[in-house]
Each structure stands twice: as C-alpha cells, then as structure tokens.
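Consider the single chain below, provided in structure tokens and representing the form predicted on its own.
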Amino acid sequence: MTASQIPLLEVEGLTKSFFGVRAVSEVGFGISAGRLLGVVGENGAGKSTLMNMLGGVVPPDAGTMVVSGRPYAPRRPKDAKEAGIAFIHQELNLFTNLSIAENLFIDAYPRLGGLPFIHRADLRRRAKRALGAIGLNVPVTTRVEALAPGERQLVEIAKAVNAEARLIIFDEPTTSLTHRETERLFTLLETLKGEGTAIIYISHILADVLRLADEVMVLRDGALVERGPRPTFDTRRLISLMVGRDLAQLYPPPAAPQDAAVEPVLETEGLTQPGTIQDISFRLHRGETLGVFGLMGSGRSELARILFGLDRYRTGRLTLRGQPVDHLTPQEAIARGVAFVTENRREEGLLMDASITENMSLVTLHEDARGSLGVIQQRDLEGRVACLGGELRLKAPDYAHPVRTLSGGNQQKVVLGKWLAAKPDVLIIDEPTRGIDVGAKYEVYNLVRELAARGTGVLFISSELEELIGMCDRLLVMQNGEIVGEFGSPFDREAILAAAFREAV
C-alpha cells in the first residue's frame, strides 16, 4: 500500500442517538490524503451528526476513530483542529463585524514580543499569505460583512489552510454561491487535493458530487447503505439508494385542471418601486402554479416581499380575489389569505428555539383561543398540529422538541405546515427546496401539488430552472426588476435562459 493509499482517517462502528432516536448507526469508512469523499443522503440520514462527531462537536456513543494511525477521540472542536481536521459549516462561522485578518487568527493572534498586544503588521502579513494560498485577492483589512458569499466561503477555507488542516469537511458549500463562485470553489478543491489535503464533501446537488468525488458514500436512516468509486454511481442510482426506492419521476404529475382556474386570486398592474421592481403586471389564477425565474439580483425575492406587504411599492395596483388593496401589511395579507414561505427559513420562517407545535401554530393561533381573555386551548392546538404533522409526514420524536433539532427538510415542512393550516388562497414560495435532499424535495412538490388541487394559487420562485419546468403551468422571467418574458408549457429552456441572461452577460 502506497503512502497515498494509507487512510488519513479511519472510522469504525460510529453510533449516536438523541432522545432515544438512533441518528447514526455503526458507520465505518476511511479516507486517504489527496482524495475527495462525497457524502449524500436525505435530510435526517445522519450526515451532519456523523460529521459533528468527526469535528468534536458531539461525542459518539460507540465506535472508534483513528487519524494517521493514532486513536482519535475529540471532546471539543479544538481537539479536531489540533488533529488537523477542519469543518466548514453551511452557516459560516465568521465574525462579520471583524476584518478578514482578524477572523483568520481569531483564536491565535500574533503577539508583540512577550507583551499581551496584537502584532498588527505580522497579522496583516500572515493573513495576506493565507489569502494568496487560496487565490482571494482582497485587502486583509476588509470587513467580512462587505464580502460576497463566495468570498466568505474562501475566507473559511483560508482559515483551514492556515491551520494546516489535513482533512477539510465541507457541508453544503455551494448553497449561497453563484455559478461563477461555485466554479472557483471547485477549482480550489482540485488544488487542495493536489497538495495532499483530504476532503469530505457533503451536498444535495448530486451532479456536483459525481463531478468532484473520487469515492461516494450514501447514508440512509443513519446507516451506511453503499460506498464505492464514483464511476459505479449515477444520479438515478444515488436517488434510489438515498430514498430506498426508485423515483421514476421527481416531479409529481399535476392534478386535473380546476373548474375555477380562470379566476384570478392575485393581480398586479404596473407595480413599481424605484431601484427594486419596475412595471410588474401579471395574473395568478386559482389552482395555478406560476413560476418566477431569474438570475441573482433579478428582483424575484423583492417582488415576493412587496406582494406580502413586507416592503412598499410606490405606484401600481395590487388586487387580491378581485378586491383592490393599497399599502398592504403582512397582517392584512394573512387576513386576505396570502401565505409567504421565505427563502431564509432559519432567520425569517422559524423560531429556532421554540417547539415544533409553537412554530406550526404561529399563523392560526387565534383559532385555538377562546373566551374574552383569549385563553389558548392547548389540547385542541396540539391535536390540530399532530394531524397536520401526519399529513406532512414530519419526522420528529416529539412535537415539543425545539425546531432546531430537526433536519433541514423537516424544518421546511414545519414552515409549510404553519401556512397550510391557514388554508391560503395565495401561496408565495421563495426557493422552497434550497438545501434539502431529493426525497424531501419530492414531498415538498407533492404538498404544492395538493394545495394547487385545492384551488390555491401558487407563486413558485426558484433559481433552478428544471424545478420550475417540472412544477409550473406558466413561467415569468425577471431581469433587473422587470418581467422580460412569459412562457407556457411545453417550455423552451433555451428561450427562458436567453431571456434571463439578457443584459446580464
């Protein structure tokens, strides 16, 4: 066995349970220097728990780990760092109010001699060298809050390289990156591999895993179900292994057209907010799924916020169920049957430390209050949430647990659940499947189909064109805050992309 074939990390029988529920069950694998191991699985499959054990965030209940031939049992993240293991989380661990240099050396500032003062010149010099190693050409004094998402990702990688990490774990690294930033990241990963760094790459984007990985590992229900060289896998096989069944069709078939499909539930005419959106006019009909596509910065999310009353518009007309509305507020939008699933579910869609029950009852809490004092009927509330959770196929040991204990896919179900309970006439969903696995995506798509079948008009915003084509009856394309194209089925992909890239190339 050559030196490059000797495992840098060996794992055997790793097991972990939370609240009596097995999250990881007897998982074993190895990875050598200069190799990239792709890890895939549904939300809740155990990927994050497994990596948290490697990174010293949580201790295993059973099993062993060996790094470079030596026993490895981290009790805290610092132990992982000392062993040469770095973990780059999906939510980056950077202090946005500090400079790049300060973030790079946050736990080990260079000192001025033996004095308790920071050697600023040395700090900047070493930080510049670290950025040069990963190809980021920005001043090291720049505050992190001024960086683009891709640049922030590179700062995290620079921290790992600066700490001389031999193994770097990436958890959904491209979630917030543009195409150009993603390609830059992939080039850097190849460079790191060439320098002998081992990489564990976790992603729901199966095409990226198949492109990058030397070896692929599939987890399902906390167990390792398959591991092998990349050429032995394709997308169809990965999906089948992840969900335990063959998904012959990722997108559920649409329901039969509604008799009331011609009735508009939402109309806009000339909706304008200078610098944000310009002359937006369209109709959303009852039972219709209308897609909105466009590049980052095209005005998609800004339009959604205006339609829900979070932001104002200066001129134009907005009509809901045939009734003109002016200066809509979120409270009025909810009262008029409008629901909004925001792009950022953690910060805008959920109370992360509140229970599942509390989150799912946020919109309809008044229905469980009785009497002049508005006392909440807890038993009624819990029963209603339990029924809704069953309809959503929500995977949770107990609805009293904080929503932060759930996987990303199940968190998204909670967000959808609180709006489903309100039986909306209009559902606005912004990037509803971002960061969730293919199995959870299918369930979200099913929920959207069911809502449309009940007569809800769905405004479906996404940056994934295939998703929109698979789910929508019509498509609007936005560019620079304007609608620059409207398309119907059968969709012309080339024409849609040409409209989206107009003035952006």
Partner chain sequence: MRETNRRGILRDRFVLGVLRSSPFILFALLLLTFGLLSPRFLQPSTLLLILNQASYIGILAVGMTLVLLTAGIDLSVGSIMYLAATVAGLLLQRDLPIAAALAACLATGALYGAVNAFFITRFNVIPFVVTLATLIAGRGLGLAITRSEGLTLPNSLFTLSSLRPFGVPIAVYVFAGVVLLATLFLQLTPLGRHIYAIGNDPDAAEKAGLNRKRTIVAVYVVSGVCAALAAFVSISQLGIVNPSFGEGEELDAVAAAVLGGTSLFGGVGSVFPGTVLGTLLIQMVQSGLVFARVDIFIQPLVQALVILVAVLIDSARNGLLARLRRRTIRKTVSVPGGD
The other form holds:
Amino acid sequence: MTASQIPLLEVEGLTKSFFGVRAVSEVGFGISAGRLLGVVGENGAGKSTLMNMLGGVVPPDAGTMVVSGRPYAPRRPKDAKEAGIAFIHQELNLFTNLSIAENLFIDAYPRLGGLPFIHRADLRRRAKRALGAIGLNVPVTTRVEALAPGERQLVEIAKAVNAEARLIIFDEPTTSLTHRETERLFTLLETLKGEGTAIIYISHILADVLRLADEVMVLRDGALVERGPRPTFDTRRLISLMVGRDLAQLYPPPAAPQDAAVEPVLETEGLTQPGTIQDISFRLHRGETLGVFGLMGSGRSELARILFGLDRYRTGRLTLRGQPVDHLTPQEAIARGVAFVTENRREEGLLMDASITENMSLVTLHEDARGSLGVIQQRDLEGRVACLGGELRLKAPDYAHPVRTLSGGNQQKVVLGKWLAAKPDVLIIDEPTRGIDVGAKYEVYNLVRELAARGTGVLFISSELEELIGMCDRLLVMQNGEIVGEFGSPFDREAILAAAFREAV
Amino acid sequence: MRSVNPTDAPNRTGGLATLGRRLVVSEYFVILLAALLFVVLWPIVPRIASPQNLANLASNVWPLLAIAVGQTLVLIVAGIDLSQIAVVALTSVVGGAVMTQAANPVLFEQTPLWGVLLSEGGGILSGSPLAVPVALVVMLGVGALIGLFNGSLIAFARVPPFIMTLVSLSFFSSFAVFLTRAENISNLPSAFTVLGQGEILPFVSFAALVSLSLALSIGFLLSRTVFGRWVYAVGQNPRAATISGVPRARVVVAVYTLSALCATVGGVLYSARLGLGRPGFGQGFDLLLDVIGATVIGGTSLFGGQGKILWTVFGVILFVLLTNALNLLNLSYFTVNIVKGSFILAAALLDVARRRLLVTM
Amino acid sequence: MRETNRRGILRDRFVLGVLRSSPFILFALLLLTFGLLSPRFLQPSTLLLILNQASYIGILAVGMTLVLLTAGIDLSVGSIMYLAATVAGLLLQRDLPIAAALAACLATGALYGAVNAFFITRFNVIPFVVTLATLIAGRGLGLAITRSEGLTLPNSLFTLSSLRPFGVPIAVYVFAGVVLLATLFLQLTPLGRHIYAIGNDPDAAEKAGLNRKRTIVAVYVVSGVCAALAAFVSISQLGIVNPSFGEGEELDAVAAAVLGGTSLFGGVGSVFPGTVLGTLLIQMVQSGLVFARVDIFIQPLVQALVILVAVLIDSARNGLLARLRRRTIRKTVSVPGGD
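Condition change, the form predicted on its own to the form predicted together with its partner chain:
All chains and molecules follow, beginning with the one already shown.
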C-alpha cells in the first residue's frame, strides 16, 4: 500500500449556512498523507467555516467526509482529535500559567498507577520526548508565559504531533512569528510531510503558500473556484481568483513627487529607553511616507508606542511640528496632531460593542461639544461620521451597529476613520493590513496615499517588506531596538533584508 | 435551538411571541414589571395604594436612588464600589458631630470627638445658623476625599476595585464607629431633618427633589457630554480608550469621587430622615446589597460598558416596591431575604435570556 | 550608558525580589512589632493560639482560593456557614452523634455549593451575582429555620474542640489536613491542573476538550464543603450558633486569599504557602492587637491598614513585573521569568 495514493481525507459537497446565508457551498477536495494543501481566499470566503467543519467545531448542513476510507462526522473537537485531525488555531490554545509539559498533556495526564495523581516524572519524560521530536530545546517545566510567540507555536505543534495527528490544519500560523521562527516552522512542516503527515495550510501570505504547497485551493464567497497543483499558480493569478477580478495594481500610485525642502513634522534625536530602544534618530517630513521595517521583537512597535506617549523614554529629544516635547501622553500627542493605528485593532483600536458612530467620534468628541460641560451636539456628530464613512467607503447597513458585526477590513476602516477625523499631521500605522483581505488592503493603501497627499507624514510600520516597498518613500530598518539602516528608492531588497537579519540569525 | 428562518410568515402566535420578545428586550421592561407587581398586589393588599404607604414607598426610594446612581457610574467603568455604605456612615457621623445641638457626656466623653468637635452644648457649630450648611459642606468634603482616595489608588496603583473598596469599606466604617464609640449622635437641628422628612408640596419631598435632581444631572452627564462618552469608552475597552486620547486615570478618579458624593447625598437623606448621626450604616451589608441589587436588577452590567441612570431608577423602584410589598404581606425579615435573593437571581437569569434574544433578533 | 542601564535593571531586580517576598517580610515585621509591644506574644503558646483561631478562617479561605483560581468568587460562604452550622446545631441538640452532625453539616455545604454551581453553569449567570443572591437568600433560609434565635450546643462538642494531641489544638490539625488535601489536589491531580487552565483561558480550555462545567461545579461544591467545615470548627470553639454567625466572613476569606497572592482574575495563586500565609497574616494582626491591648475601636482600623499595605505591595509587584516583562527587546537584558 502506498500511503500517498490513498486519500487520507476526502470531502464532498460540504455545505454550511448561517441564518440563511451560505458560508460554504458544496466544497469538495481530498488530501493524501505527506502532502501539503494550501488554502487561500479573502476574509469571509469560507475558509474558517470549512476548517471548523473538519475540526468538529461546527456540524455541516450537508456533505460527507471520509477519513482513511471510513465515514467521519465529528460533533466535537474531541472527535476530530480521535480521528487524528489536529487544528492549530490562529489564537493559540495554550495556558500561559502552566508549564510546557502540562500543556502537552492537559487532557491526558499520565497517572501514577491506578491513583488519581499525576505521574510527574513520567510527564516530564514524555514531554521531553515530544519536544525533541520537533526540535524545541527548552526545559519542559518552563511556563508558557516565558516563551516567545514562535516557541509557543512549536509547543502547539508538539501537541498535535504528540496526539499522533495524521492531518494538521494550520490557520494563519505565521502572523505572530519572527522571520527566523517562520523559517523554523517551514523546516518542521517539511519534516512532518516527510513522516507522512498531511497538512492543510491557510494563509494570507501568498508567497508562503506558493513556496510550501503541493496543491493549492482557492475559495471565494463560500465556493471552491480553483484547485490544482502549485506550478499552475502564481501570485497574480491567485489574487485575481480570490478577488474575482483583475487588480490592476497591488499598490496605488504615489501622489506627485515630494518637495525636498519640506519641514519635518516629527523629529527624534537619540531617543533611548533602556531595554527597548536605543539611540533612535530620524525625521519624518510633511507628506512623506516613511517605512519602518523590522522583525518581530526588533523594537518597531515599542518605538511607535513611545512616539505616541504610551510608554516613556529616558533620554533623547522628540520634536513634533517643530516644537520640542517633554513628557508626552497620548492626549498631548493627539493635541499635537499625532494619530496611531495600533497593530491589534480588537484589543487596542476599537470598542467592539460600541457603534460605528461612537468609535469614529471618540477621538474628536470635543469638536462636536459645546460649553464647559462638553455637551455633545449629537446631530453634528452623526453628520460628520456619515461624511467620513462615505469618504472611507465603509460598508455598513447602519452606523448604529456595533463594530463587532463588521468584517476585518471594515473594522480597520473605522479605526482609520476615527483618526482621519482628527486631521493628523503625523500618522503612525503599525501593521495596518494584518489579517485583512486583498481588496480591503488596497483601500487602506489608498487612504494612506490620500493622507500623504494632504500633507500628513506617515510612519508606516510593517513586517511585510513588499508592502513597504510598494508604499514608502524611504525606509528605516530596525533591529535589536536600534535603527540599523536607512534606504531610499529604488529599494535594494537584499540589502534591506541583510540589515534586518544581521545578528538576528 | 430552533434556527430562525427569516421567511417565516408572521402568524397570530408568531406576532404575540414577537410582541413578548420586544417587551422583554425593551429597556422599559423593569418598570413594566414593577407596574405589574403593583397591579397584582393591589387586590391582595389594598393598603399598598394608601397615600400613607405611597409616601412611605417614595421616602424609601430617594436615598437608595441617590446611592445607586453613583454605583451605576462605577459599574459602567467596569468597577464596583463597596465602600459607599462606609461613606454613608462616616459622613452621617461627621455631619452629626458638627451640627448636633446637645451631646450626652456619659455617652461621648470617651470618644475622640469630645473636646474637639463635640461638647455638652453639642457640635462645634451648635445653634449657629451656619451649622447645617457647613455640616453639609463638610459631609460632601469627607465623601469626596474618600472617593478620591479610592479612585486614585484604583487608577494609579492599579489595585483591583473590588479589593480597594473592600478595604475602604472596612477602614472607614470602623472609623465611623471609632469616632463615636458606636453611639448615635442625636439632637440634630430641624433645619437638617426637614431634608429627610419635610415636603415642599404634598408628595414632593425635599428628598425627592434632591435625589431626582442628582439622578437627572448624572444622567445628563452620562448621555449628553464628552465625559459620559469617556466613561462608557473606559468601561468597554480601557486600552483602546487610552490610545484614543481618553484620560483614563482622570475618568476613573472622577467616577469614584462622584460615586462617593452620591453616597454622601444618600447619607444626608438617611441621617435627616432618622434625625441621627449613625455610625451603624456601614455595619452589616443590607444597605450595600440593596444598592448593588437594585442597580443590577435595573440592567447595568457588572462587566462594564453598559448601563443607564434610567435603568437604575427603574431598578430602585422595583426593588423598593418588592421590599415594601413583602413587608405589607407581613412576611418576616428572613422571608424577605429569601425573596430578595431569588429576585436578584431571577433578574440575572432574565438578563441572560434577554441577551440571547437580542442576539437572535 | 550601558552601565547605568545595568544598574537600573539590578535595582529593579532587587525591588522585585523584595516585593515578591513581601508576604513573608510583612509577616516577620508584624511578628517583631507585636513581640516588642508585648513579649508574651512570641511565646509558642501564643502562636499556637493564633493558629487555633486562624484555622476556621483558613479553611474557608482554602475553598475561596479554589473558586478564585477559576476567576469566580463565592460571596455566599458566610451564609453557607450559618446554614450548615444551624443544621449541625439542630441535630446536636437532638442528641445525635457528633459524626452524624458533621456529616449533615458538610452535606449542607456541598448542596449549597451545588446550587451556586447549578445557576452559574446551567444559566451562565456570573458568579458574583449568583453568590450575592444566595448570600441573601441563604441567610434568610437559616433565620427562618432558627426563628432568629441562637442555638446552644452540647458540651460534648466543646470537649472535642479542646482536645490537644501533642499539645496542638485539634482545629490546627483539621486546618493542616485541609491545606494538605487542597495542595495535593491542585498540584497533583488532573482536575486540579484543569482549574488553573480554566482560570487562565476558559475558551481555550473548552477547545482543548476540558470539562469546564464539571470543574466549576467541583470548585463551588468544594467551597461549600470548606465553608461548612469551617463553620463546624468555629461552632465547636464557640459552643453557640448566633443569628449573626458567619456574617462578613466572605470578605475575610477573599482578603486572606488575595493577601497570599491569589489573583481575582483567575489562574494565579496557591493554597500553600499563599493562602496559609495570608490567613496567618490577618489573624496575627487581630490577635496581636488584642495582646497589645489596643482600644477595641482602633483594632479594626489597624487591621484594615495592614491589609491596605499588603494590597498596595501586591499591586506594586504586579506593575513592576508587567514593566519588566515588556523589556524583552534588547539582547543586553535577560528577562526575569514568572515565579
């Protein structure tokens, strides 16, 4: 019997509706042992629903699943586990207050004989073996909270391997990984494949999918639009299949070339906070888009927080719109024309249960308020938000709806909207397109361009180099809390990557 | 659970069910429930509608409402203020000590107040026309200080609100008891007691006026001003609020200060009604349970970000009516307790059901 | 520049070390202070007395710790104590054997805890509200049974409580037994570890296939049983069940657990040494003030202040820990891990 020819999992006519709306519509595919199937699609294309059906999280309305020739109808995640299917979610399911070993065996602790007690020595021994199998060299008694994101991901994989999963589903596994951790993950995927494990790999990063997959599957609006061996795809084709039309360009064209003598809106000199950033000096000019490239943990997000007054700095000088700043707070920063789109919009960007109007008006409440009591003129406020929403091409039936009900892309537009309302001179954006689909990405880029054209200086922080090259006038590279290089157009990819990875590898 | 099919043709029963749903989800549900309770009880205990009982009902509503309004603010920022009853007790004692017209040396000679604020002739301002206004200012000052203390440690030292106000509760209520060695201060001037007992017009008491104006102003502050929006924002997501330029710490301090001030107003009304400076307000938890119970029954969430003064008004009315009815039914203190407890639980269950309905609607 | 950074980090480390061992330091300081105020305080017999008095609140706090670990709270323990004590008292007055009374007492606690758990798990009402409601209702039920009268208990129970095997009061053995069992349960059984897991991330626990509801039920039942046992220990020392018995004890139990380092947000804390230390701290202050002949109206003030200091230290420690964790960027710094 040759394992690679018998499909490990076969799916046919899988369908699922929520409230009368089809999320997944008659999808069928198969995957064999030792193969990697890449799955791409915009947000809302049905990827998560499809995988949730495979993982036993939601039951399908129609369709059949067969695992190794036997019918498979999971009703709980546990059923999936027993069938040898492991699901590694985007948000990791680890208990940070417990040790690695405990996390690996949380639902199957080795017992001490027939007693209800945990066999600690056995637990450690087995955990050590499991970590060895995936090449993670950390004491098994380490608490998960002390691990880096990449190491946590490896622990999650160790869990799957340890449970003898024959099919592992990865949902956006690289979003919080450093470059080095990503490489390590990819090597591990190859090893797993070599051992006969089948892998389903979902990602927005098309380059990764094209690099790893044996076969690629494209979903759009809940339906399978294309499936085939990897060589039949390239990035451009994947995008047009996902979006359903040809995108002329990935990045909107820049506005007219910048005047070289424009004033700086943000200037730092020797900014230092021990432990996070060291000797940061740069200038951001009016109308300029300045990129900051760095790996996870290079200090780029920490720099952004300091520039916005969320964290302190010990030494150095910070100048906003030509005025020196001393002891910056977020309120002070906003008053001086700084806006900040954070990297995680759910935790730091939005009031998820508040309405679109409330979110978009939060920063500029005072502008629609009168008197020393600050009485809000609700009609003015709503008018302004509606106007902004139109500008953003926000797709929402009613601005009184909570933002929780919006798609990721529209949520990001709400975040941008509340800052647009403040007409900022400096816009700091940290990973603005993370987890949003291709169409929404383009719109976000457009907004950045428009702002720059109006004279806002944009500090664009990202871990996607392509995006920075497409959008920025200049690029700073950060590493270990310091600026290690500055690059101008035309950008030299090799040189930028070399700077970012120096010492880090 | 039956899945909802939007194409279901609305039929008679469906229409009724929808109406029922609308009612349960409506923000007037709690007051409707109170009205229903009243109507059902009327034939059973006709006394409930007697003018005397209505006046009694109202006089029980006002002080509780004042305190519950403050608690609502704190709950909206995802906090809790257990120290409110200590504020009631301490301000009652301090105010009493300032304005009382006579103090019995047998009772008070050993207290730390004797010779400082108190003497045989009463409080330090005994008999002065300024006694009542000064006492009120002192009471509000003491209340504000306690609120500032709670708020600052919660906002800046990041002490969890439950623990912080618990410690405050035990400290300040013990302090009130310590000041008078557990004795009540009596002989309060009539200019003060009229606040709790007097009426401006028939059925319009001073207490009603004070308490309703407080509820109205805080309600206005919450729903119509920038500060109000900030309070909700901090309750919903403190991190996002901070990044959007909301002065989180200042909002939190202000909210706890307002909460203590509301409790002070409640303290004024209770003390005036009893004509006593009473340290015992902070002992036992009946009052605290009433405050939190009434607020939660009104619909304000303990998780923060959700709540309205109007809801609290309804909650207080329902709660007071319930207690009153149980008393009129001649039920014992313990049965009252059992029913009150069940009511809080029922309100919570209803809240869960409402949320489910809202999701599927 | 680097040198000053290093010094700053060393200073932070030192401060953190001091803050981490703060319960111990506070304990030692208080012992010393009361010892100076009244030399009799440091005699072994006095310390045993403190342990004896601490045992019932300690047992209560152990149950509360378990509940707090799941990010819940049990405000009803004071009423559980009263109801369980009432049941035990009534049976003892009818001359039933002590063992039967104890069994009924514990069963009452378990049942009460199960009722709490039922509303929490079945209807998803938050524990604060459920236990607040049952706190009020439970007290009412107890008072309805006793008609608000005190129950005097037979002497046999008092004799039992004055047993001192090896010179140590029997209540201390019971306390030690509860602590040992709870520690074994939390550290060494799968269910114990699941409590930590659920307190850390309930959604992840659900996805990992842990039985969240069963664990929550277990925790509230255990809390009920602990409260009942605490009540039994306490009434055997007092010889009487007053109508106000158990009132306000829930706050002492929460305070003891939190002083011992248990978080109100779940997932963090321990019975030993944490809650034991917190309990002893509270009881020592109480007894110390009595020994130092401090005015009875000032005693609660001092107690509250000591708790405030402990709470502030705890907050300072958490704040510093969070700040140090954030400093993981630059390689010159190594991170102090969690404890």
